[in-house]
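First, one chain by itself in structure tokens, the form predicted alone.
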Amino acid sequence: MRKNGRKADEIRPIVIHQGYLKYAEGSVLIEAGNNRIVCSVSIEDRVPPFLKGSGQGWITAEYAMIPRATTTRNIRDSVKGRIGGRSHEIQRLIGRVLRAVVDLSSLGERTFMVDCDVIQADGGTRTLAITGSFVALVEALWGCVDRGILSRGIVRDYLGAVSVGVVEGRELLDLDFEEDSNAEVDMNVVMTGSGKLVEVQGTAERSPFDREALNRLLDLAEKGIGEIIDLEKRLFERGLP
């Protein structure tokens, strides 16, 4: 057992509150352990300049932590006057993986703007934000289908993400902050419901790891993501829009 009471191959229980915000077209509060993230989706009837006249839509994302999401206060990006490198990397990741499972040509010239605001962080916020963003996006898209704005067949597959790593020589699933801070290997994995890889981010924090370890970590991630996908399917009883 780990210090947090979980088995090596056990994810933190995930709770998703749908329709969390009154005004957003799609929104959730997603919780896992001590993590709390609000993900919302807004729809704009415009696209980036490079897509004008193409008939194709776009999905993009922003990611931020409120100042006291962590043990010490962080300065807001708006005060710094620039987006931090970590936030910029994560929001590009979120937009990229969401676009991988959506038929952008079916959106028309609309932008689906995803906002992820971490209100409490305990490791693995980027992967949890991906899961929360996917659920909020599906909620927004179902709203468009129900109103006759879009037709079904937009989302190709389910999407989930989780972290894995090696801590004190043990391969672990869904690292919390303490585990992540002491990881010898740290990896984030994004997969579809059909088991296809969308993105793998892996780093040897202390010493290199071999192909066999990589395969075992991917198997561990696949187990966790499978559980996340099962949760998503229970939330969307009528399937994907």
Given for the second form:
There are 6 protein chains.
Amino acid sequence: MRKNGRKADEIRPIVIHQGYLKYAEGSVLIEAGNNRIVCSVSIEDRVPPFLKGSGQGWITAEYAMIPRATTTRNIRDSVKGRIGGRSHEIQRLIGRVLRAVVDLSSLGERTFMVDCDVIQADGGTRTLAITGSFVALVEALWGCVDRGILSRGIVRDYLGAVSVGVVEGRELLDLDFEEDSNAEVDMNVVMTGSGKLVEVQGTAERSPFDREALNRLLDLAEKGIGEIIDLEKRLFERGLP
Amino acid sequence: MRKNGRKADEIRPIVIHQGYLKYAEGSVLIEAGNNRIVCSVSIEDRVPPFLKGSGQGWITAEYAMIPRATTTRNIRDSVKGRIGGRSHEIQRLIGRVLRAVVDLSSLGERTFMVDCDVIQADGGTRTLAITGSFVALVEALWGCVDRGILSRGIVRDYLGAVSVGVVEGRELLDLDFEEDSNAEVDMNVVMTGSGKLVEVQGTAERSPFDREALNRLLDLAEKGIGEIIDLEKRLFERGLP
Amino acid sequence: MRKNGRKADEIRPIVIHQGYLKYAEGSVLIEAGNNRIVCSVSIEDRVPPFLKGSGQGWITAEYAMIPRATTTRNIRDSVKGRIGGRSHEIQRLIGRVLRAVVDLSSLGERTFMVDCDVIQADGGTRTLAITGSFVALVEALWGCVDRGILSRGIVRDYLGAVSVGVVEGRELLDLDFEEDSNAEVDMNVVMTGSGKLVEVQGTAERSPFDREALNRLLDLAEKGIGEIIDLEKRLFERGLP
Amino acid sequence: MRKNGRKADEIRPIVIHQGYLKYAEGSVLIEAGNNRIVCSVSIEDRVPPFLKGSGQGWITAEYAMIPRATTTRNIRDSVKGRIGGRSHEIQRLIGRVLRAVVDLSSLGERTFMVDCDVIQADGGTRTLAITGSFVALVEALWGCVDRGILSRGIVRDYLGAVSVGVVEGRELLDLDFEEDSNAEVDMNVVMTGSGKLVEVQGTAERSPFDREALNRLLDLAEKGIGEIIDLEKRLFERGLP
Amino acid sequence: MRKNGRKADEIRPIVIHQGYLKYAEGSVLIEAGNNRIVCSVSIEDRVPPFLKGSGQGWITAEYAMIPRATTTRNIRDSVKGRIGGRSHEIQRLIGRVLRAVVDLSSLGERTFMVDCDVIQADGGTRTLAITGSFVALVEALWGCVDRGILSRGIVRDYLGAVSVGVVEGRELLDLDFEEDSNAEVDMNVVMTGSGKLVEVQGTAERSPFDREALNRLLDLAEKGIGEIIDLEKRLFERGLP
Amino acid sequence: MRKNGRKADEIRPIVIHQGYLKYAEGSVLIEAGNNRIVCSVSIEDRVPPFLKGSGQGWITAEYAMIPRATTTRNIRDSVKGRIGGRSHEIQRLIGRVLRAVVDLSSLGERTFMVDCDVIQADGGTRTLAITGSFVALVEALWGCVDRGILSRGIVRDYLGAVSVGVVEGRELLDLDFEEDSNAEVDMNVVMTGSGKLVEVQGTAERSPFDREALNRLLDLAEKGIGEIIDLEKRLFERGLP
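Any chance you could show the form predicted in complex with another copy of the chain after that form predicted alone?
In what comes next, the whole complex appears, and the chain from above leads the way.
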């Protein structure tokens, strides 16, 4: 039995507060276990240099933690004067997977800037941030559709993400901080509503794993992501923009 | 009449969620109007170089906003690679006023690191952050007393802060974002429970002001801070550590 | 009696060398006690982004010390790769108070860049820098008027600044370094020629102060600033541009 | 047919120049297609703070490109003043996978610092850098064993890496720059000599992929890595240190 | 006798691999002793601000070492977040001497960006980098002439560079790392094909030197540079562009 | 005839204000033409890592300009977040030449930190800064001798520096800003009291020069430096410490 009586193939309940920030075009506070992440979407009328004149839009993300999101305090990136490697890696992932389900040519020359700020961290913040960002992005895009700025047909599919891993020999879904710290294998999986893979990042933290283990972990992830996408579908009664 | 039917000498109701962060030694989510600030206190077993060997402790603060705390998105300090001037100014203020009511020699060689992260901003974040930080600090200090690490007699007095200003010729207490943007005079006041001044920062944003106006604004601030300190006293039934 | 036989309500004599720098549009070397500050004004044909197309000008300031301006050597900001918090705070103050007495709409889309470089520091550099910057700015503006670039009616009033404080229980005008280091209360006051307040920044370094003390300190500041503005008037026989 | 007559399941021939740098404890120039990477290992008598006193060693990596390694010139990270996100991501990967096959407790409190400098890039530099780094690390470790500093039993298994992907619907092994630029799915796979997975990073650049595609791509990777590990075995006649 | 039987007035044999990088407009790998430097030239359709609209071009250089180019590992400039003083000094030198033999007005508004990346260092990298950069630049310029972008008459003369010095009282040509570390006087000399001086940088590392020693060292340098320019002439059968 | 009736072989009169800064161990304001430079020496009880435990001291320098030292305003290095290449080059030169005439082993493990801050620039600031720094350093060292911290025998010889150059075909001593801007050849020379060379840096800004020109320029420099060292000798009646 896991902490709080969770089963090996059970995700932590996710709570999503939509419209959490008053000013952002889309925003949520997403919570699961002790994780608490604010995801916001800001729309800017510019695109990166390589897209200028292409008529196409862009989606990019930034990820940060407040200093005491974790058990010990982290020094702010602004004090260090640079973004840490872990943040860099996560924010590149978030931007990439969101772009994979959006028709960028339908956005016009606009950038959808996603900010994920972790208020409290408890394992799996990168996958929870993906789920939260997707919901905030859909909210922002529905806003554009409602105001007549964009036409429907923008988002091709739902998107959900979860972590899986091997801890003390057991294959577990949705690792919390303590489980994550002891994981032999750690995997982040991002999938669409139609069950296709968008990103698989599996890492042998301690011991290399075989193809069978990979497949069993993917089965677990598929189950968890299915539940997350069901939740998203309940939030968006009128479907995707 | 002001927005939401507020009177000139009326503060916005303040809501303080104590123990908001699971890991921090002290923490609050403090809300007033659309302001929403997380204040946390982390205790570290080190002091700045100029205090090494003095037996004395230190209190310092950092202040930041998440990018979409405001109507338009701000570029992160970590992306700019440096802390902005406004943040620098505010975090120096917060550290200074907290130190003014604490007996640093009673802390031992420890640093109480205060982090104020603004999730949403609506005018007066620096004064609200002072109030929130004071509550989080008291919580952290009571924790030290309860665990026998420190002895009582640490905090000399309550501490509260509020902004006042002149907007279209009217003297107002606790300016919200819109009022603040149009203020001719803008003043931040920090006072103790016994009604003494810890900090007065008055700025003629548009038109210089006379001594009488200064005094009327201080009267308003005194009223507002009195109410804030009453709230603090209700939170700490057993008084100050 | 204070050092050099100064009375409690006596400022240190101020010496202003106008036109100190050959190339700058306006410049002074201002000295008081052991303070020695070079203030220069450079006119640039651009404004910050938020003023582009407004037809309005801007005044901004930068403040720095050379490394051995103080008793111990300070590491250069360029070596640290960032501007320190204290410098940030001071340069924001200088820009703000200069803008308060200038009609920015009369400047055209130009930036008046004020540089304050402290060659030697002896308490009260930020207020002395304000006085020096005001004189250098007036010099630069008269130059613009004389060359027919701008028309008179630019500067609304004189501007002077001084520090006051409480040291070992005594209320003193114009604290020098030693007094400043021991001050219980430290206040910087900026006023116009007509005796109005532009900025009041009072800080309880050690012990909170009451409203009566605040008023007595403001009386002291008013006296000192009056003398400073008299000096400025003698420098500018033809008045303000 | 692919460029140079390569088949879909064929890797580019790899040439490894061992001992390429005179001063480094281990070093190679590794070439494949137009890729040309210098990998070096430097041994330092210190470990990161979290390992001090643990008796355990560490392996970490840095990855960079010279400015004209690519078709257009890149601005140096030193000029930008920060490491780019892509470099951050890759160097974290290299360090992580090397640590997965090494018994860190057998290293003593030493850091093996791996530097991968890409002189010319042609697709798949991160996987080629892993292979090159592994060879340089083994060289450095054999050196330690030969000088009696470390005892055998350090490296648990061989390590090889390759990229696979889907390009215009075809599943290909070891993508070159042009193929990589057009890939719908891009995957980096790191495996041990015994065929276990150390890292799988699959990304849907354009279109999400299903589990069957993932498995076919892993089959391709397994074939390529097998050949790479055969090459490594030929280089190290006396096996692993 | 010097290491490898070299005489006092003998340079180390230089090997130049032209066209070393596939993508750069001009590039060489230049080797001498254990020195190994990649020099590349990238052409960009922009000039520094001070040349905009002048119709004139520009040549500038950047110089860096990979971390393990030297006996002990150097921290990367990108990790330190700034370019080191030595690199700054060298890259300014390289750009300056190349500009001295090129008719900038014949380049059009283009920048020829020279990158010198030291793969391995063995004394005299700055002078070897000048020679290598000159060859890569000529290659890039011939390319422009051949494609009809520029007309001949661009490069006024050949350019070569060498170091000389006094080591244990002996005047030596082309110091290697060990000799350089023990030099009492260290001098870098850059000359044209017609024997004129472009740059002389002589430094008394330990003991000041007299005019006679200066002249003897210049004689040595003249001999070495003559040989280097002979080598360049053999590389460019059709002369200078 | 040159500006102000100067002859080709005439230096600008140099004025040295000794003890210019109250707090520094040694300091001067040095002026020549419109040049105005503050040089200070700060003694610190630490040495760079490579000298720890050697019993030997160190001398190092930093060089900067205030923003409006020049005809147009320069952006501060602290704002750019890095030291410019020119400053880097100059401060390395100043430190190096001072070390060449000082017996570092007689200093104990102390660093003599020289700061050169240019208040106004008019050509030749780097050589004037060397002369000023030497005087400030001697002042600081005499102070150490007088307080019994160091014993005499520290400074081996006097040190002076001057620039020479070719302007419109004429060989000139001590170029001012205007001459320097038009120089075809620019040379900085540093010599000892006994007429030996410490540093020669000659640059063909426009047209390469021959050995005869080099020798005539060195003759000019020798004359100028002789006069500078005469001035130094008059300042230090009791000779060198």
